[in-house]
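Taking the form predicted alone, here's one chain by itself in structure tokens.
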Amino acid sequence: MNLQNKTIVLTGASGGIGQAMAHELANNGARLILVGRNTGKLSSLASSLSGEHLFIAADLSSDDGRKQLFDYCSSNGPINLLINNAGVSAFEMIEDQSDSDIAKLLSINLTAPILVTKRLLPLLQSSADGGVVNVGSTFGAIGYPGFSTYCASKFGLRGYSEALRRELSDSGLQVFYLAPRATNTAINSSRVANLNSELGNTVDEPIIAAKALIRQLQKNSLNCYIGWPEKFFARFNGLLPMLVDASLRKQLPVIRRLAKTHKD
């Protein structure tokens, strides 16, 4: 996909990663309807892009900031390209996670993407060379201990990706599914930055996912796993679970312990 003069919208573009995201499209010549919830932070994103960018902020979990999204668009296309980047984490074990927190993960990171897709599908179908991009996770192959919620949201968010792509095969739309590893952004609190430096996990800068996603649609690549070994420990994970279950469960008083520590 040459992205020279294409329309991409963005969602949660002033996140870590996000804001990586904006500056290396933006720099291959990508114009971007950058979205989010806080509209100072969007706007200073955008001032800080080389070229012209709009930007909205809107709720993307409720149905009215999906409609404003969808009128934005409607009003500034035609868009040829929707990243669903927006997330959020969480270190918990699945009996500390209170209700209302467990149905908020599920619903921003993935029933959130399901529906805005739908809604902005008629647009991107207009567009010659259209695609959706899902930012998922090395946890939407592996589950984790203390991670429970998170990796049912990005595991859905995988499969539906997969059963997408094969719904819109007979059209020109793409989809693509981007899996970056621990990255070093504020969605991480002290406590995962702490389980990473425990267990030997690399933790990646922003930068490593944003370029990984300029390679993966440049080459029409519609799967990326980022970072090794988390994309053979992905694979590995699928073949034979039982072993991995065995690693896992060494790491399990540590990851207990932190998951336990007072929250951030």
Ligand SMILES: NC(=O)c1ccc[n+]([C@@H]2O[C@H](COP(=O)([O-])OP(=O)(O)OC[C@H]3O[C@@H](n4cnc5c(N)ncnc54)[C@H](OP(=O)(O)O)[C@@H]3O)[C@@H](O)[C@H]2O)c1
Contents of the next structure:
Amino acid sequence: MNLQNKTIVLTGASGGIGQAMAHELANNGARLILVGRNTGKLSSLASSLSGEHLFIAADLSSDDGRKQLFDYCSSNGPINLLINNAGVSAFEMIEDQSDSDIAKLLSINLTAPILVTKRLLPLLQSSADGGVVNVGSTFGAIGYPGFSTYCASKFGLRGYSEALRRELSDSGLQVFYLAPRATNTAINSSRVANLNSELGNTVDEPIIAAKALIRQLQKNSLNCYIGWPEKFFARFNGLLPMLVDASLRKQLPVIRRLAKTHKD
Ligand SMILES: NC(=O)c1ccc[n+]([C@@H]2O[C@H](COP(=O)([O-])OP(=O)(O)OC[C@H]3O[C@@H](n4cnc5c(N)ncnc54)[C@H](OP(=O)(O)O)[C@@H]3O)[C@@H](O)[C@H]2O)c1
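Based on the form predicted alone presented above, generate the structure block for the form predicted together with this ligand.
First the chain shown before, then all remaining chains and molecules of the complex.
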């Protein structure tokens, strides 16, 4: 996909990975519709990018917010690409998560991308060279203790991406799935930072995910998993999950201790 002059809707644009993606996409000639909930953040991001860009504040977990986004895109369309990047996370053992927090996480990470895609599809279909990118996670392929609800949302998003890709395979639209590994952004609490440091996990800067996105689109690679050994573990977990069970069982005491330390 050539990004020059493409109109791209980027959700989660005000976040760590979103901002880095916005800069890389703008540097490659795309015209962006930046989406988040904070008008001030979106406005200063738009003015820091090369080229002219639009932005809209909308809560994508609500029907009103998704309608506002649709109306805004309709009056500024057609659009070529939708990047479903907005997301939240939770590092908690399941007994410590409230029912409402679980429902909220699933609504933002899974229901919202499905419903936003459904709403914007008619606008995407009117463009000759278009598609959808769903931003998943390594945790969309490896079930990880302390992140059960987040994993459920990202496994779901990966399944949705695969099914939608097949459903749209005669439409000219492409469906991409991008899976970052741990990345240094505000989505991760200091307890998650401590977990990564105690377990020796590599933590990327957001620019790594942003550059991976550009390469993925330019090469038309439908699935992209960032980082070794994460790429390997994702496949290994699919083939021999009982070996991954044993290795994560050894990490469980550290995971449980940090998940249960005082929340930030
Ligand atoms: N960082 C990591 O370690 C990591 C690893 C793998 C995958 N990912 C995935 O990468 C994506 C981006 O995460 P990030 O690390 O950049 O997180 P982040 O810095 O916390 O940014 C999250 C973004 O999502 C937006 N958002 C959250 N709830 C929303 C809602 N209800 N409606 C509209 N927008 C909403 C936020 O907007 P506001 O400014 O309005 O809050 C913000 O722009 C997520 O899907 C995440 O799951 C992250």
